[in-house]
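Form predicted on its own, single chain, as structure tokens, below.
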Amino acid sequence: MAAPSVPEEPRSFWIDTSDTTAYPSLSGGVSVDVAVLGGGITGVAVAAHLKRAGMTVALVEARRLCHGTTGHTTGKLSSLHGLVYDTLTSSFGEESARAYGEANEAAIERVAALGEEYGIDCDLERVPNYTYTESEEEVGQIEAEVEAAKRIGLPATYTEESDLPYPIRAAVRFDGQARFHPRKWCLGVARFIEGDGSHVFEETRAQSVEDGRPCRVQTDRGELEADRVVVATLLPFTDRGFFFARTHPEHEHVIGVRLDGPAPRGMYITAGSPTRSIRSHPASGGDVVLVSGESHKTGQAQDYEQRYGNLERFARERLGAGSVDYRFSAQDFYPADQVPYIGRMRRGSDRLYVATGFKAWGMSHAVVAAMILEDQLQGRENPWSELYDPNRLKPMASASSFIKENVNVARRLVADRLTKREDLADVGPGKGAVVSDGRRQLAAYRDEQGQLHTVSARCTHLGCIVSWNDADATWDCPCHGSRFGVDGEVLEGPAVEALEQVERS
């Protein structure tokens, strides 16, 4: 059998199977009840449990619905994350676990409704989702999370089973879970959102939101009015709130392969260190493997094409991988005490809303996030409200985390800009580098023809010194996960502004 190659250039599984969109960008005169920014699973889920609520609505997302995070992510719709209930009990206590289950379990059937009642053909499944382990040391682990979440009436068991091709130690089963086409569902829900007096925006990039009566959001398009306004931008990119100093981001890699033999029906998720992530999916000539896993923090890893070598040696040795036919990456953000943060930004505000911290678990937390901003933004209890509170405090289950994450930026902030740097010369073509004029720090691309890009590498969110991620190509910020195209570009926040354009005489 030939050693699978990992694709040269990024190509994402759930972008290339769904269709492409074309929403008009914002012209200006709008006025919304609320303005939803950002146009990932979270921000078309919140948009239209608020206009199924009788609001209206505009959803605004800087380029095309569902090509960030969405369109990178692995797509498991469960609530089983990994080991977190016997940590939740201890860090929270047991209702609080109790209410995160509950939470993700009532947004697996959520989704499933949506899609049913709006005909979406999005391949939803229902099938198990597993943590598992291959060592003895940790079933342990393994043990003290079945228990933890059998006793806050999870559908948990305990197993030595599986359909994966080599043999398990023990496991963490949920049943009920399911696997679907996350981008398929986001773009039939979206369909839904706009008309009677409710809009789709894409291209278009929120820059300032201005609290107020009503708030005015500034974009590169003009002004936008709402009563309300949900910030769902992955980070948010507003300071309110200083979400970008209470969580930090972790980006990680996947590749989508084909086997030789049977693909596993569940999905799986090890308990130890390295992670590796797989799921199937049905797809035309086969179904296709996702395998993911070798997370870093973003703009902290220096061996991109290691990472995924190493996802391609895992597939073939140990799934029989035969070809790998797609590669690409995502990140998302912790937060400090493993909790996401959604609800008001700020304490006595009702009229700005965030939702942000899902752990890379964002597929059922977006909905979580949809169905309680529903509630309170028509002045309703919520059960799980309080334990996602963004104002919460609590400082025993996020102290050790907030500040090592946060000396981390400033060794960052300050050490990257005593770093030795290389010479322009030395940047071959399609490659990058940081590297110093004398005056200042650059961030310059070769491209394969030969010409120089430029720009200062200064994020312009904080200021902190970009790196290159030769995998993507593009320039990742290593405080708070902004990135950037080879000419500066805003891909993703909490950044609003490109990176400052550098004319070399």
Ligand SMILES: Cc1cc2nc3c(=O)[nH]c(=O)nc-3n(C[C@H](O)[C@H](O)[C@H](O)COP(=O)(O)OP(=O)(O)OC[C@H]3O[C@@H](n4cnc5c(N)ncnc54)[C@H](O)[C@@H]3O)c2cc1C
Given for the second form:
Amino acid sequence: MAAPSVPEEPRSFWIDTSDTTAYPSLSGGVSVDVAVLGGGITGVAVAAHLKRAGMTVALVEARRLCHGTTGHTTGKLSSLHGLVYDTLTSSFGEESARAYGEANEAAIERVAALGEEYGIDCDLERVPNYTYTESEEEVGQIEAEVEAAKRIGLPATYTEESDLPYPIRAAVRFDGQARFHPRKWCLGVARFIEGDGSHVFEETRAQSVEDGRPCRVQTDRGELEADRVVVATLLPFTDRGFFFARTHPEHEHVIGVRLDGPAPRGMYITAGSPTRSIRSHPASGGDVVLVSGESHKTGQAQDYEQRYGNLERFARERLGAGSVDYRFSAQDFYPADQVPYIGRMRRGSDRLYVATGFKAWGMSHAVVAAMILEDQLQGRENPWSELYDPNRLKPMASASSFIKENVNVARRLVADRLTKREDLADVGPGKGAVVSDGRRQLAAYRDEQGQLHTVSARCTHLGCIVSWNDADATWDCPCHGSRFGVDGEVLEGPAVEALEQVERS
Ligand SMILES: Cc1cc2nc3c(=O)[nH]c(=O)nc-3n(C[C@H](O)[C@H](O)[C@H](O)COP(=O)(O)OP(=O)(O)OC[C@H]3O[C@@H](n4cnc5c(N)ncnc54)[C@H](O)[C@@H]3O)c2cc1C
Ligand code: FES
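Given the form predicted on its own, corresponding form predicted together with this ligand:
Complete assembly follows, chain above in first position.
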């Protein structure tokens, strides 16, 4: 049998199997209690919770709802996040590990409850989630995780059984977890945000936030006033709080396959490397199994074809994939100490709030953010807010990762300026490369018709040199994850300005 081949063009399973949206852009003077910036699952969940609590909100999305990481996720809804509880217990203590587990379990229940209340058909189904190993050496880690999770009351068991088509050595199993269609859920929830003084704006990019009474949000479609602002743009685009230096971006690849045999119902991730995440979803034409892994720092890979090839080979040889129908990718941000940042952007500030650093476990964390921020904006205590406090001081838990990631950024900032560049003539059709015209580094892309598109290669966030992403035809910044289209337009922040247009002499 011929090997199933990976599609040439990226295509997200979630976007392909849900509705399009057409909310208006911001126009005219709008004033609300809270502006929520970013229309992924976090912004949608936060805006919906605040509106339910009686506030007027404006949800402001730069592109279309859930076309960012939420539209390119694997969408497991779980409180089992790889191996996390044993580490959290050691670095933060048992009470903090308990708060983390309780918050994420509560988020699963909240997603299900809101889906039911709003009558959203998002294919939500309770399934177990597993972190598994095939290796004898990792059994100890699995046992430690089961112990740590059980001690704090989570639904954990040790097992050597699974419904994967190959034997496993050991796994942590959490029951009562869920698979759902994240984009159908978000679009269903978003329908209840508009009206009664609240708004959803699409194709409206926030460019700056002026803290004050009221706060003023400048966007590319005009100004918006709000008493308070929640920044839910995956990574904040405002530099307050320096979240770009306290997280690092990881870019992960996903394929969607159909198997020759039955698809597993359970959701799986490997305990060790290489990471392989597996979960199926019902679809017309048969269940689609999403297989992801092959992650790397954003903008720091060249071998995209090989990475998709590795996923395809795994899906074919281990799972029995008959066809590869989807391939897509996305990034998420990893906090230095493993715990996301949710809450006040700055100590003492009660006007600017943030939710970021979900380390590829944002389905539940988005809703944890919604519950914490709803309480904080109403002046209520929240049992989880101390753990997730963006201004926490946990130097021992984060110092080495913080230093490592920032040394990596500094190296990119300097070394990429000195790298020898390709000649423009060597950039073939459909390809991009950073070239030098003797004075500047240019990001040059030649389209299939042979026309050159050249913009400055200097990222408009802090000036790192972008690199070509052959799989998605984008310019990706290796420092803090900004991504740009071939004509320099911003696709993902923290940058808010397009790459500079250049006249070639
Ligand atoms: C490959 C992959 C697989 C994953 N699998 C899982 C999983 O199985 N389970 C799980 O729990 N988590 C998973 N995650 C993580 C999860 O998908 C993310 O944490 C979550 O989707 C983040 O949602 P968000 O709303 O914070 O960000 P996004 O979905 O990226 O939304 C942010 C939005 O903000 C908008 N925006 C950006 N800048 C601006 C601006 N200046 N003005 C206005 N809008 C702006 C963007 O256009 C975007 O729509 C995965 C992540 C990846 C990369
Ligand atoms: S994203 Fe920070 S320099 Fe590019």
